[in-house]
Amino acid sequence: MDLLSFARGPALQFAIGVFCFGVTWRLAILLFTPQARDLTPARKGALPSPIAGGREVFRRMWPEIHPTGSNMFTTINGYVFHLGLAVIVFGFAPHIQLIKSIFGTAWPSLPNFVIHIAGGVTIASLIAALVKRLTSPVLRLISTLDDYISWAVTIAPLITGYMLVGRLIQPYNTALAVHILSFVVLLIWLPFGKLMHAFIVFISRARTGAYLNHRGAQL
């Protein structure tokens, strides 16, 4: 079996295993792991809990852009990236049809000059985002090897497919085996490291604005 063959098969299913053993087992906890209720009664006018929920994760989704420097830079710069791994994963034909493949459903792809754009900004959004970690003394006292590790797991697929596509790696093959074996650690460190927010933010953030509604907190 040569690389690509195992990339694409045994080592692309394992990481695909254990992402929804992780996904779903960090899931569970969260959701079933026993609280204490809140037997206080709901201020007047509060919404119902679903409705609350709802909108603080709908609120919460538009940036509060502040006038200072650091702030202003850190939401924008997370942005850029948010979006632009969005337009590269859901965007690019060839992750269209991986998709397919295994959901069996597909749309149409963004032009690849697009894609190559959102790329080359992404990256540099991640660079940049690395940048302000190691220069900041804030957030490099508050950083832990999970912020590294999933800083590069996160960039590994973006730099590997863009040599990919810009035929930079020789031979091809070869090139397609590291990037996708690139994308395989990325799912296997998901579930278990920082990038799970992509999974909890949501849930996170509904059980807040639950909370501060049925408290009477204005938001």
Second form
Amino acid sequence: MDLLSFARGPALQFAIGVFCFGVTWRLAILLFTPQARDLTPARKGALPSPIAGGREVFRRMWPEIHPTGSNMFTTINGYVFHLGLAVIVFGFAPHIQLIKSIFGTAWPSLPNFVIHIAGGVTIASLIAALVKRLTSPVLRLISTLDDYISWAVTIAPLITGYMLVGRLIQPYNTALAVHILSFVVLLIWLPFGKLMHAFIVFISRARTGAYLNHRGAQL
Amino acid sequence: MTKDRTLGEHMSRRGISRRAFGKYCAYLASTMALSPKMAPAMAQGLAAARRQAVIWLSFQECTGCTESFTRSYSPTLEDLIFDFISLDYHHTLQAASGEAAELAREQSMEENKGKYIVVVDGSVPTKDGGVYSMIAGHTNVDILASTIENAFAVVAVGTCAAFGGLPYAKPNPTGAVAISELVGNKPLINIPGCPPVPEAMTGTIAHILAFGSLPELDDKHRPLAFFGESIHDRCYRRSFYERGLFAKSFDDEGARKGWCLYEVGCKGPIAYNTCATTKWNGGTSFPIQSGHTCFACGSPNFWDQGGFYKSLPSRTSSIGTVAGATAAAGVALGAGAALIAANRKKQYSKET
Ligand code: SF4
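The structure above corresponds to the form predicted alone; please give the structure of the form predicted in complex with the partner chain next.
Let us now look at the entire complex, which starts with that chain.
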């Protein structure tokens, strides 16, 4: 079996298995662990919990820059690479074809030059995030191996993708296989590291919103 | 034709002018990506070349490769090359049969020791002692081994010979293998394709005749001149690919407008071949120009790429069952772990 057949076949199948297992396992633990019930009565004017939770999920998506501007870089840079990743994953024709082969649904793709720009900007943004992490004493102190692995497995498919479209690895088959394998590594790592925030972020924000609303906090 | 006659002499007997021959050599040199300065050297080398003995072995194949060569755009100067070589053994084309045919092969091997070229089309079955394809009571493995022993070089023609092709496709019931697995250190040229482009074949033979050496090859033993670039790199529909304009089916508006065929399964990006530049039938067209996708028929395992009409990035193994089973296992384990933790917590608070 050649490398491309291995990447598109057993490797992708295995990674999807690990990914599905890991994500559902962690979500099940989170959702099935009984929580201590808040017996206090809700504050006057408090919204019903599902509404308060849902509102908080969306409210926190809106950027909030601190008056001193101290979180300016983290906020803007965070938006840049998250949006960049979304454009690349959901806008590039070959990615849409992969999604279609798994979920059976597809949508029109973006022109390649848009994807190339998004790719370049996202890579630069992720590198900037790493530089910030390494140069900020506080960030460096609170960083763990998880942060660095999560960064590496996120940027790897971007770099291999760029090498693929830029024909920096030859032949194309090998470049495509390397790109798919870097995605396979990302899928395997995602549920077990901080990248799991892609799923947990909504639950944690909703819970926080519901809790603070119950306590009457001004959000 | 006597073996001592040079190609130059043969040419003048056929009434081909030096000028026409020079033009042909310039064309060959350009298709083989040789510098224009090499054209006169090629013409000189070819004109002085003596008849080349060729033994053509056909194993597990469909004769499509031979059909392709014999039906190449004719009459052309490519014919001349075929005319000029001494095809001493070829099942489909030779007049002799039975023992006389085998004798012709042995005689050619004896007379041209170390100088003859062995062209092979078809893969070689190795399972069960190689009994799935026998010629004159001998297995293909044995015939190949004895024929190449004193050969100058081996040319594997067609994807079956070069990479196993259709017989090698899953589940490969005959244990078929590519020629490369059986030739050891013998110089080997692969000219894959199902069938291969005739010009790739004649160009390669012309190179050997003119320079007495093999052309530059890639890591899969393919002549770089013909297999150095992908169909995608040379495809005239490429601009549509870049703009994200794709045909969604073979008769939709996109297909009629000539948009890129990537989404209907084109494997052009992984296909290294010369169809998009040399084209077929004397430069008339090639599959993509005719509105069909490229199968990457000159690539290893092209038969097992997950389906001719599935787009290249599509998964090739079933994912639904794996995803469902692993997700169910994840939920069960996660919920179990959460309940155990809750029980422990209860017990702990009872004890304290
Ligand atoms: S039709 Fe095939 S080879 Fe041509 S640009 Fe589209 S994907 Fe590439």
